[in-house]
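Shown here is one chain on its own, the form predicted alone, set out as structure tokens.
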Amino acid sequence: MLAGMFIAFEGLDGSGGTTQIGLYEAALRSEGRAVRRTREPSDGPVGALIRAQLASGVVGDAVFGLLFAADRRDHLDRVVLPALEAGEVVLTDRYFLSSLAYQSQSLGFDRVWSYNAEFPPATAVVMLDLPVEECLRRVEARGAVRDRFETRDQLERIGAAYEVAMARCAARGDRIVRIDASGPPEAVHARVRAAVWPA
């Protein structure tokens, strides 16, 4: 049932996506399933360029929108689609919704949508819902330097953009599973498993 599935994990910074994708991967592997774990920006050449430019702050937002779309095309062609054809479960830390939520802050929703409309939807999108206050608390607890998106105002705007993005994607038939991301990671994982695996 899960063979060849493509599952994307989404949510605000601090919502626990990286933790949850790790727990999901471990659970699938414990059942003997073939799993390919990946992320966006990807580990490919365009993704590496994006990470370097995010750190340097040299490239402008309009260019980032195109770079993220180029990275997604490369990521799909090089990693995701071959793994799906081989019957693997592909788990990605961020995908289409992240572009719509984050990049629309500077480029506008319709422009970002046009850059990404050709890409196939994930089999299921796990949207981790967590209040902005709790996201910020978790970000601060990590002790790392905050990036430009990790402020209250930005997260509130991104959260609103996620709502718009989810409504539009759901209208075209995408399967979006909203998960309460509060509480211990194991409890959140149980909610993810119950919501996604039976389908």
Ligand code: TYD
Second form
Amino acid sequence: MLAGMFIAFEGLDGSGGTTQIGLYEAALRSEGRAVRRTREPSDGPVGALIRAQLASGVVGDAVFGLLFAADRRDHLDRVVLPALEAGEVVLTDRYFLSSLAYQSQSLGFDRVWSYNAEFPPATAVVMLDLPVEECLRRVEARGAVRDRFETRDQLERIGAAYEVAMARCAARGDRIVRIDASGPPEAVHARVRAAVWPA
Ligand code: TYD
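Now show the form predicted together with the named molecule, given that the preceding structure was the form predicted alone.
Now the full complex is given, and it begins with the chain already shown.
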């Protein structure tokens, strides 16, 4: 169905997804591959609405669940699928596993699963595994101020939901590649390269 490779990077806040996608993009480009790097929330109109609402919003959790799914539909239709049809490698910073992990906290797993049932699985999901403590250290190191206790609790619950979501997706045949995300970025990148490509 999809001509190109579609790789989604996933993980907890602080697990290094944005750094790793940048290194992976650079490596593929240096080999002369056509790469389309993108992200969710997307840079389209629904993604902009989500970012604004995440920053200081009035909408509730149920609306977020629907907005993330609407953004995903828009992102697929206008960015991801055309790039795949053109044979490009599409790298996305987050995809539907993020909804299954984050929105299921308030909406429950089955409801979020149903919102996301129509979306095609990525060719591979890179799951960056990092202990919550280390995620928190990295988030704090980049200057974000948060209630530490609350955040640890939250990240632990989101991590557990990621596990449930990965098990469900793996059971239907999705390819999920777990990467040890500890250590220097280049070392993690080498693990990603060795594990993901070629499939
Ligand atoms: P993030 O990748 O952290 O964006 P940025 O680096 O620009 O801050 O994503 C923003 C937040 O959105 C992040 O906390 C995870 C959340 N999110 C969801 O809750 N559900 C989703 O489906 C997606 C894609 C993201």
